[in-house]
Amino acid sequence: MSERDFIFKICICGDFAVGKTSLIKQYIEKQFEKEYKPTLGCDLFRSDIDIEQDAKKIHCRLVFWDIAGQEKYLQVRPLYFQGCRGALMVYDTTRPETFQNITDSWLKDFKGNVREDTSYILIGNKVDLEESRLVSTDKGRELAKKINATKFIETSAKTGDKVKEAFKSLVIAILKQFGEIR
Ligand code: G3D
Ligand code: MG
């Protein structure tokens, strides 16, 4: 079996309080290492994942860039996105304005600052709050199609529902983009 190593910078995008930090923590569980970069206004988290496919074992180190409290400052975003290989675009299914801001703000900035072929998936978070839901699954799916997201997944960072799947599918999309797997 052949082995390859990669390091990917992953950006977690979305308005304040959509659940970006909670998603990362839920994914990484207890083994997370956090490093705050005050000059960047970002927390960095690290996590490793092995993808086995086509008789290949691909070892990926993921470095998550979590924008911390500076979500609304557009001028910090070019630095935030520099060198980004993949992104999660996260909205809160109970707050339609966060859904709107994916297209009005986050995606626009992302596209303007990363290579054209950079993968991203759309995440509708907080599905455990079903009684407060204001953005339907159909609307999410429709948006993912419109913006050409690799995938659309609804998650709960609280219960952990679909969180692992979301991160893994992003890594697979990046590896496909790199031609490492089919
Ligand atoms: P952010 O990093 O995008 O700013 P956070 O968002 O991860 O800090 O989450 C913001 C608040 O939403 C937190 O509540 C967090 O616990 C909550 N939250 C995040 N994801 C979910 C989810 O899937 N379901 C529910 N019910 N709540 C979620 P507090 O009260 O700590 O501010
Ligand atoms: Mg946060």
Ligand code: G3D
Second form
Amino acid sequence: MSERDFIFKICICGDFAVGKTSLIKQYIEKQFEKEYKPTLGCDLFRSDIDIEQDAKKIHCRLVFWDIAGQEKYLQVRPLYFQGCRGALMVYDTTRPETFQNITDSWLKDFKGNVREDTSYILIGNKVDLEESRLVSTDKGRELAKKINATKFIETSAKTGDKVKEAFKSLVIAILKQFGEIR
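Return the form predicted alone of this protein as a structure block, the form predicted in complex with the named molecule having already been given.
We keep it simple here and write out only the one chain, dropping partners and molecules.
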């Protein structure tokens, strides 16, 4: 089995309080903090993942750039995207404005500051709040198709539902860009 090593910068994008930091903490630490603490500017996290496919073992170090969603950080946001190889575009299924801002704000900034072939996944977060849901799964699927997202996944940072799948799917999409896997 051949082995390869990669380091990927991954941006986590979306409005404030959509659960970006919670998704990262659930993925890395399998924890959920109930108290909301806004990100100031950008926080960095690191995690490693091994992908085994096609008789290859690929070790990837992931450096997550958790980008603040508040409007006051809009001017510095383009700096955070430099060198990015993939992104999670996150909205809150209970707040339609966060869904709309994926196309109105986040995707425009992202695409204007990264390589054309950079992969991104659309994530509808907070599916555990089903009784408060205002953005349907079908609307999420439609948007993912419209914006050419690599994949659409609904998650719950609180319960951990499909969080690991979201991050792994993004890494696989990036590795496909590099021709490392099919």
